[in-house]
Amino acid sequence: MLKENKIYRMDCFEFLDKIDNNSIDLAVIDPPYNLKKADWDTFNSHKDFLDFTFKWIDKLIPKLKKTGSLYIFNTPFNSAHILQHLIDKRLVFQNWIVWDKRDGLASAKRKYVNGQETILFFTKSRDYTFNFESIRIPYDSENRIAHAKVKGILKRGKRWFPNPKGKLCGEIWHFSSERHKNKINGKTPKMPHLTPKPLDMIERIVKASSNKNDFVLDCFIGIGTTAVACKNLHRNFIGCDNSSEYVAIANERLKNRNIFKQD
C-alpha cells in the first residue's frame, strides 16, 4: 500500500494496483473526456476511450469500502455510457449532478450551447456517508425567507421556518470555472491546467461524502485540487498523475493552499 497524504507521479493503472482493496472511503475522479484538448485527453476512437475508462473503473471499484462513494466527472454523452457500466458493476446510483459552469460566452448555432458537465454520484452499497447538513446552500428568495424567519410559512397546516444554514443541496450546481474566478484585470488567465475543477465544488463533495480522517482517492489528480480540499477539511488523501509538471504544481499548491501560478 502506498503512503497516504501523498501525490504520486504514476500511471493510473499502476497506481490502482498498489492500493489496498476495501480501503477507500471516497473517490473523486476527473478523468479524460476525449475532447482532444491535449495528448492525455485524445483517443483514436470513442471505443478506445470507453475501453480505457471502463478499465480504470474496474480497477477502482474493489478499492472502495462497502460504505464508499464514487464521483466521476465527464460530458453528459460520455456519462450516459459510464452510468450504465457502473450499474452493470452493481454500484448504487444516487445522483446525476449537473454542473452549470457559468463559463462565459459560447457560439454554438446548430444546437443548444454546451454550458454544463456531468458529475455521477454512485455508492458501493446502500450504507454510505452523506452529510447533508454540511452542504446546505442559500435560499433563492431572500425577501420571502426574511419574512418566513419571523412568521413562518403555512404548509399543510403547519408553520415552516427556514433553516438558518440554508436549503438542502440539489442536483444542479452553480459554480464558475476556475479561469473565471481568477480573472486578472477582467481577463481570464492561462491556467496551469486545461481543466481545473473549482476548489469549492470539490470541497462540497468531500464534505458530503466523507468524514474527518477518512481516506479519499483521486487517480487523475492533475494539479491537486482534491488533495487541497482534503487538506483543508482534515481528510486523508492519496492521488496520482502521469505528468511530472502537474505533480510538481500540485505539491506547491498543497504548501500554499490553492495558490495558482499565473503565467
Ligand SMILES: C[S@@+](CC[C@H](N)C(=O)[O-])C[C@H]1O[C@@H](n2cnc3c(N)ncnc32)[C@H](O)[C@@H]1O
Given for the second form:
Amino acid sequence: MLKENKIYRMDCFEFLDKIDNNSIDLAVIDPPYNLKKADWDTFNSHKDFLDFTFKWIDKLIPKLKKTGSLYIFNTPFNSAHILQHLIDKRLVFQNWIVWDKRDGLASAKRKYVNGQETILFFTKSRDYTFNFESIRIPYDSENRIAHAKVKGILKRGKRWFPNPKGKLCGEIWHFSSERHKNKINGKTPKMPHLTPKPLDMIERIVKASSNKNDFVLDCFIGIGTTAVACKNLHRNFIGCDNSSEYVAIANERLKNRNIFKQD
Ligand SMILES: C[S@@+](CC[C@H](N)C(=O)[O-])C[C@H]1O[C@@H](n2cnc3c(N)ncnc32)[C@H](O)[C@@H]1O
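Could you give the coordinates for the form predicted in complex with the named molecule, as opposed to the form predicted on its own above?
Zooming out: every chain and molecule, the one shown earlier first.
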C-alpha cells in the first residue's frame, strides 16, 4: 500500500494496482477527455479513449468502500458513455451535475456554444455520506429572502423562514475557471496546467461526500487541486499523475505557494 497524503508520479493503472481494495471513501476523478489539447488528452479513436476510460474505472471500483462515492468529470458526450458503463457495473446513480463554466467559451456557429462540463456523481451503494448542510449556497432572490427573514412566507398554511446558511445545492454549478479567476487587468495569465479545476468546486465535492479524516483518491491529480482541497478540509488524500512536472507543481502548492500568482 502507498503512503497517505502523498502524490505519486505514476501511471494510473500501476497506481491503482497498489491501492487496497475497500479503502477509499471518495474518488474525485478528472481524467483525459480526448479533446486532443495535449498529448495526454489525445487518443487514436473514440473507441481507444473509451477502452482506456473503462479500464481505469474497472480498476478503481473495487478500491471504493461499500459506503464510497465517485465523481467523474468529462464532456457531456463522453459522460453519456461513462454513465452507462457505471450502471452496467452496478454503481448507484445520484446526479448528473452540470458545471456551467460561465466564461472562456469557444465560438460555434453551426451548433450551440459548448459552455458546460459534466460531473457524474455515483455511489457504491445506497449507504453513503452526503453532508448537504455543509454545501448550502446563497438564495437567488435577495429582496424576497430579506423580506422572508422578517415575516416568513406562507406555504401551505405554514410560515417558511429561509435557512440562514442558504438554500440546498442543486445540480447546476456556477464556478469560473481558474484561468478567469486569476485574470490580471483583464488578461488571462499563462496557467501551470492546461485544465486545472477550480479549487472551490473540488472543495464542494470533498465537503459533501466525505468527512474529516476520510480517505480521498484522485488518479489524474494534475497540479494537485484535490490534494489542496483535502488539506484545507482535513481529509487524507492519495493521488498520482504521470507528469513529473505537474507532480512537482502540486507539491509546491501543498506547501502553500500560490502557483497562480504572476511574479
Ligand atoms: C484533466 S487533467 C487533471 C487536472 C487536475 N484536476 C487539476 O486540477 O490540476 C488530467 C491529468 O491526467 C494526467 N494523465 C493522463 N494520462 C494519465 C495516466 N495514464 N496516468 C496518470 N496520469 C495521467 C495528465 O498529466 C493530466 O494532468
